[in-house]
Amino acid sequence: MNSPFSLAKAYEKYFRIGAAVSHLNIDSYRDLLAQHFSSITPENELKYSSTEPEEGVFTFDDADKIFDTARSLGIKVRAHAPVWHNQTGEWMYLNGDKPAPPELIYERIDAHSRALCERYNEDVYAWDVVNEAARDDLSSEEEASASDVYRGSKYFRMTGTGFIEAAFRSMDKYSPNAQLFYNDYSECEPGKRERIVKLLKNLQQKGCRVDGFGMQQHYFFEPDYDELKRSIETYAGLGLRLHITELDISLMATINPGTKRLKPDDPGFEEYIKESLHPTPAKLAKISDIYVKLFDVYRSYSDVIDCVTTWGVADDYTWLDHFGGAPGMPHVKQYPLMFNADHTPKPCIEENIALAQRG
């Protein structure tokens, strides 16, 4: 009897296969999720703006829809990023008309963590407890933080690293059976990698339970596979489990000759726009080819990688369609995922299944 045509089934001996979903599109992806995936990540539905828009006022309808669907499919949930510098209401930082003291912010994080865990613990196997707290190289906000490691977010300016520690201690208390992850992007860039390692080591030294690191893996240029391997080994060397958490491959990766995301004022950006408006079959095929090469690396590190999640399911819905542009710029459709807009599989699905089954 032939093996089922299922990416999740083919990879169950290696790692889970996951996808980020929205409450707005999960119904349309039900069949794909059932066939090819073994993990679901709510894209925005567990962030503060979605679950606690005002202090003590909880709104779970959107998240419930995702959890109900996951439960009906028998799929566990990677719960994503309640503590993040974006999508957090101003109430978090205020005590009346004055700035909130750190202790009040910690209390609010604790109360929020408790509410999420009481509602969803049964279905969650891992939490992205804190998202993107390490600084980038260039940002006026980050430069103002006077930190060589941490993003100069409002959280950090008001509490230092205390908000990160408070979030992990709360999740450890209320979700003792789930894995706890720190999650970040540009994690293979050497400078950012060094900052992330310092952040993680600091948490470990403070006695916080950190089970793993989430490597986002958004690609806007051809992956440096040697740097990817070096990064996996570096993070695993801290004694952490690894998840690939937000994998996608922009059309830019098929055009950009550099190692940084092209931005509107950068040389080469206009050429990227022109080529992307009418992508050739060869450019689209290259995205599929990159997925095969990446999965080859991920399989080779399946002793430390437990899950690979794409940031979306199919090309009909992707955040990249609305990211990185500028006013007046033509709309660029992206094709960053492993399934086409009509939900048919790209060649990388069949090839990756065959490679996994071959061992």
Given for the second form:
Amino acid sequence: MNSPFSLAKAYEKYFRIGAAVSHLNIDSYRDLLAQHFSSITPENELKYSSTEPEEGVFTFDDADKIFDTARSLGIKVRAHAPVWHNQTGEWMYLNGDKPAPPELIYERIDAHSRALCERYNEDVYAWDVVNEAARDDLSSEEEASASDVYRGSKYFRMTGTGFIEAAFRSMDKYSPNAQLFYNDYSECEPGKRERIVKLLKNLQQKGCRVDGFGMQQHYFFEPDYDELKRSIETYAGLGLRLHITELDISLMATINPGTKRLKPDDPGFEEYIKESLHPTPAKLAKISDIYVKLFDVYRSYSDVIDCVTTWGVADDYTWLDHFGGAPGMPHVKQYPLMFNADHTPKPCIEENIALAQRG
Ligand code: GLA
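Since the one above is the form predicted alone, can you give the form predicted in complex with ligand GLA too?
So here's everything in the complex, that chain up top.
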């Protein structure tokens, strides 16, 4: 019997296949979504700046557009990242012209969670309740945070870990049937991993329902597959389900010999720009190969991984086209996804389907 050529169908027995979309591009991806995907994540449409730009003023048009389309395709939504230190209006932190006391911040998070859940619960199977609250190694903000675990965001400076707990408690109350996730990046880097584990354990000890951890998986260097396996085992060892939430592979991953993202002042950055302006077929093929190797690992942990989502659908639209450049440096077009800009599949699609069907 011939199986349909569909990544999502081939992976039904392993995990869902998801993609992040925006209200502006979802129509253009309708056919690809219908054929290859079984989960949809709104890229920005559920963040505070989109849904509550001013306190009590709810704007759902953009999110509605995504939910309507997802519903018409019969695809459930992985809802993403209301409580985050970015894309949140200043009103969250103010009480008139004074700083808001923690209780007011918790009340605001509660009212917001309620509004989102009342509108979208039926179509949401998982929430990224809190995004990126663990600190990185270095940044002036982090150095000032006086915490060796948490990012020194406004939320953290004003409430300690209270905002994280409040967010999970509210979501649990209003969305009892969806899985609740904490989501973060650089999650395979050993130092960051240790901080994320502490954050998750603290949350569990506080009695909050946290069902899973979202591993973002943005790659700016070639994956270290052993470190990836170690990370999956560590997070799953906390009794959590895992979702790969924001997978994509920058051209940097085909050039960068290190294990950290190259920044504009780092040695090698100019070389990276030069090589990326005219990526060779070998470099582009490497991105597709990395997808095959990553899926190999994900498949082997399908007992704990429930969803693999790419941060975008096809190379014609990717946030990476606007990220990480430097003033005066030329713009680098990126090719980080599993489908080409013309929506044709890269070789990894056929290979990953074949490997899933064989396994
Ligand atoms: C982070 C966030 C996402 C998105 C990306 C960049 O990873 O979690 O919501 O904003 O950055 O597009």
